[in-house]
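Below sits a lone chain in structure tokens, taken as the form predicted on its own.
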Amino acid sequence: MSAKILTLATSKGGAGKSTLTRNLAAHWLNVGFKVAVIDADPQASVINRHNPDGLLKNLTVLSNPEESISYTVEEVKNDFDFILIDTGGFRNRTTVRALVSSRYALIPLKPSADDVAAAIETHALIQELNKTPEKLSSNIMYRMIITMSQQGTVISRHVRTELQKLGFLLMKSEMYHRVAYPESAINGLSPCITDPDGSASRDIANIVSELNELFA
């Protein structure tokens, strides 16, 4: 059975793509799935911190920040349950090829005007790709997700409301700003591994629960 392929993309850096990629991968690995991450970000944030002998040694991390990423996906898609693709914070051909190779996309955005603009731009790219012959019969299914937010703040609620008014699809769950993420990332890990009963791990579990509904 072919993997569920999820690309994380937005045309702005610093939105939390790599953090979310690492944490989703760790969660799925932790509950027994075979998971691969393809690091298509030239900054290589995921693969540079990954320890192949550490607690996430069973996570397969590949690097391909080139247009040939579609070939990498094709080579490994039957070997895993989930493949996550972390892309750069800008629109380039690698991101386009990653999205074309995917059935699902997550668009992370912080609750800020610049991030909202980038998310809308990325949504437009996805809609553009969905009109191409390659994707007409299997449109990319997307969700926007608010990241690095403070729980219950007015700005997050405002951003969510405005995007929903415009007709965009948002995850109900958010990846809140928690110190556990950067602390665990120092060693290329996730709170799902270092603190499985903590708040950050519960946030990721909630996100995964929604994604499972999307995948169904």
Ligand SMILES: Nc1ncnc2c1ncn2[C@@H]1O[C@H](COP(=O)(O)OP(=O)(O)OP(=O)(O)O)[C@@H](O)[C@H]1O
The other form holds:
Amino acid sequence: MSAKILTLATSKGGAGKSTLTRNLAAHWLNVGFKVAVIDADPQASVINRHNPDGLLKNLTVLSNPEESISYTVEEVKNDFDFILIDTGGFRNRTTVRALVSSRYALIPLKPSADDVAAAIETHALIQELNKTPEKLSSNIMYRMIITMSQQGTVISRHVRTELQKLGFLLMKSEMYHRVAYPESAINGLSPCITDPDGSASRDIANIVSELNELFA
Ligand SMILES: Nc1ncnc2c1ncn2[C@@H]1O[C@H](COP(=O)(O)OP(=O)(O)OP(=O)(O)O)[C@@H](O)[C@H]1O
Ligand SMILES: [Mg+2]
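Mind sharing the form predicted together with the named molecule? What's above is the form predicted on its own.
Up next: the whole complex, starting with the chain shown before.
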């Protein structure tokens, strides 16, 4: 087994990286996969809230906010189906190494000008990395994803149209603004665990089925 390795990255803080990481991990764990999260954010928001005796006890959470993250990935990549790497909200060497170690990248953005700018910058970084000898033969495949949006709002549609016009690859599914995420995050959990039939859990399932097309 060699894991699908997915880094969540954007240079904008608070775009939803850690939330998406935790929720994707919970979803895949729920449906029976072996999942690891590598917390590469020096603020350690995923690992700090993770309860190894709680409902997500089967989730492996490792921490490495250093450039040696590539070695952590190498060490564990044959033990899991999915490895998710949560990065800090700025461009640093750890994020670069995490991206280089990944086949897939998700760039979350709220429907706001700052988040859009940061997503475009992160995309540029990925394109730059894809030209290096290390990634030439296994390009990082990326998708942008709109987060914390209100369903059907003008701003969200506007951002979507603009990004698509510019040729960026944007997921159809969004991680809508739902209070269930911060509520379950208090205990390091996910609505996929605490409310599996709820709207947030359904949103995550939609995001996952779109990701499965990317993985195929
Ligand atoms: N879809 C959502 N609906 C409602 N609240 C959300 C959603 N996604 C994230 N949040 C909340 O927004 C805040 C920022 O989210 P999160 O911590 O996931 O972002 P981040 O990109 O990891 O930030 P940082 O750059 O600080 O690591 C958190 O308080 C989180 O609970
Ligand atoms: Mg975070």
